[in-house]
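The data below hold one chain only, encoded as structure tokens and taken in the form predicted alone.
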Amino acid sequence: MVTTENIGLRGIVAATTHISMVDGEEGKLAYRGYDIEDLATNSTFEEVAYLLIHGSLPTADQLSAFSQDLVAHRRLPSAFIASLDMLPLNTPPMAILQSGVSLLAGYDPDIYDESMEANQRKAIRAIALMPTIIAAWKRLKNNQGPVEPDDSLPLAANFLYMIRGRRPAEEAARFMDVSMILHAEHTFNASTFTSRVVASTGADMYASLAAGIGALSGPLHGGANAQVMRNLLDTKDPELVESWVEDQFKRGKKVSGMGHAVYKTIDPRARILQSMARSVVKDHPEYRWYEMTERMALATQDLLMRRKGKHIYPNVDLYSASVYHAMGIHHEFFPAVFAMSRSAGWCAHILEEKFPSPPVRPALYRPESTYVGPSNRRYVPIGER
């Protein structure tokens, strides 16, 4: 029975994973047991996406192996580069990603191979060109050349080396390393979840990617944060940012950036984010984007709380914004970057689905629907309608 408590699937239990743990009520979020304060603050993009991925934290030597794979894996053929320079210039981002990532599966040698170990060998060149693709298209659509990857620089930070074309600062850095982490892994959301029903059916890595990031593309999923950059860009000065949150209540609308389906406190990750972004841009020209963004996040949980005696607060989009538009990245671009981020967690959920612990055993989704249609209609042929 379909009720207003699990309409959309909410609160069923879909299946079974090993990879994270959400708690909702406490502000809890896990990868793999390890506490995601610890990842942030003691790990490297490329250590989580390694413990995404096979399951257990890598020694020295199996982190310098995995790294070196992502660095090996990170150009793009020029047959592909030429196809992204004949497209029009207005095509979204997300559209690039979705079908360069689909047209990556006719580059793999392993394509046709379905075991364990090809798998992996896929997710790692999946999130290892996911970065190329979004950073070749900025370029391109800028009439820029596309900048070769860096191979001295980690993962994020050869990214905005490959938008920007110089190196960034140490800052910029490992804020894009850690919003990366953070942005990696996050249970049965819509996209993952998307993921596992298209690895489910059998289709290999690259069309269930390609199915996550059709889903993440969604302004309800994975457009919030250039959303908040919107409002922010729309609303120009710190000291309207109250009377626009407001208008926004008045006219029945959310605040970007706001609130979780999951979380009933504050989402740890936008905690983590929150502080480094206060670091990262504090002596920026644009710190003012900053500042709106704290003023935004007061004025909204202020405002539910009188009118509605509700709590509401920030999520992991909030911060982000206003520190990617500081380093350059264009808000269209947005979702892309959270798309090359999540890749690590996509990948690992595509491989539970396609390799999963026993005694669980692969299996079709399919769930029931309810028909709320008319019925015992008749058919009435054409020249009398």
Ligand code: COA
Given for the second form:
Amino acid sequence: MVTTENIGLRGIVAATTHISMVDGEEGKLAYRGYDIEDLATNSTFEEVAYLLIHGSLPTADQLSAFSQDLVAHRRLPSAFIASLDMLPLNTPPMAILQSGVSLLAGYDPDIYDESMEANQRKAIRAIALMPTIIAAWKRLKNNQGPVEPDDSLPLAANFLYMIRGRRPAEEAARFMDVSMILHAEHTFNASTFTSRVVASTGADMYASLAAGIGALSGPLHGGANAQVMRNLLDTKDPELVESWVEDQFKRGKKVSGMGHAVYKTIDPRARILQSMARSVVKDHPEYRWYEMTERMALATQDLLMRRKGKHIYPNVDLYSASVYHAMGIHHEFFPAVFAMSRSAGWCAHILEEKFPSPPVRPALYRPESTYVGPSNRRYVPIGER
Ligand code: COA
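Okay, that one was the form predicted alone. Can I see the form predicted together with this ligand too?
In what comes next, the whole complex appears, and the chain from above leads the way.
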């Protein structure tokens, strides 16, 4: 029976998972039992991707082999780039990424091998290639040639390098790395669930990932970070932030980057990004966008308290926007940057769906629906309608 409490599967436990845990009341997130703050402070995206996929932190040798594998699979075949080059320039980056990831199936020698080992290899290739697809499209869209990956750089820094054609400063590279760690996984959200549903049919890794990318592309999910930047650009002047927020409320619109369906306190990822964002952009000519972000958060909190007596907190999408913008990433690409970060979590969930730990067995998702349409209708020939 569908009720206002369980609509959209809210509150329904659909599966067990070993991958991550969210505590919305306490504002906690842990990957494989490790607190997100601990990982953001001490780890790297490569190490976190290993942790999510394999279930435990790697030894130095395991991390080195995993990172080398990611580096070895970063290059797109020239035919793939040539096919991107033929597409209309206004193709949305998420459409490029979704289609591009589907097409990777054709280049994967393991595509018809559904063993655990083959699927882990596919996961590495997908995680390695998603940043290259996004960066190549960004360059082609700007009438620039794609930049070859730099094998000496880790994944996040190499992404910035391929986007801009110059190596990022250490602090910017660390920000991108931490941002990727923070976006890498978040339990059974819409895109992860979508990937799992597709994997549960026996579809391959790329088909499952592409479905997740499609789900993430919506403005209610992975599109919020781009909307934060659009709102900042729309407001333009720091002095106009408060009246802009007031106007949003008047029109019954939500302020992007604020509030969360699960966290009832500050999103732990937003807290980490907030302090990093401030230090990355403090001397940057684009600092005012960060300042405006802070004002937007305060104005929203203040107004919601005054109008409805309710608390609201920043979410993960709030603080990345102004920093990605300062790094030269256009906001239309923000959801794709989210997707390349989430690739690690999606791969872990697809693997868990395909190879669940006993006693759980693989099961095709097949919920019921309540039919509320008309019944007992008789077919009327077309000439009599
Ligand atoms: N701006 C203004 N008001 C907001 C708000 C926002 N971003 N988010 C929530 N509120 C209001 C709600 O309208 C609600 O008031 P009401 O009970 O009178 O309707 C109140 O705050 C409490 O909302 P809550 O139940 O905690 O959140 P939710 O489950 O209704 O919504 C989101 C959660 C994420 C859908 C919502 O916060 C939102 O749309 N945020 C903006 C988009 C965004 O940043 N998404 C990325 C999420 S990671």
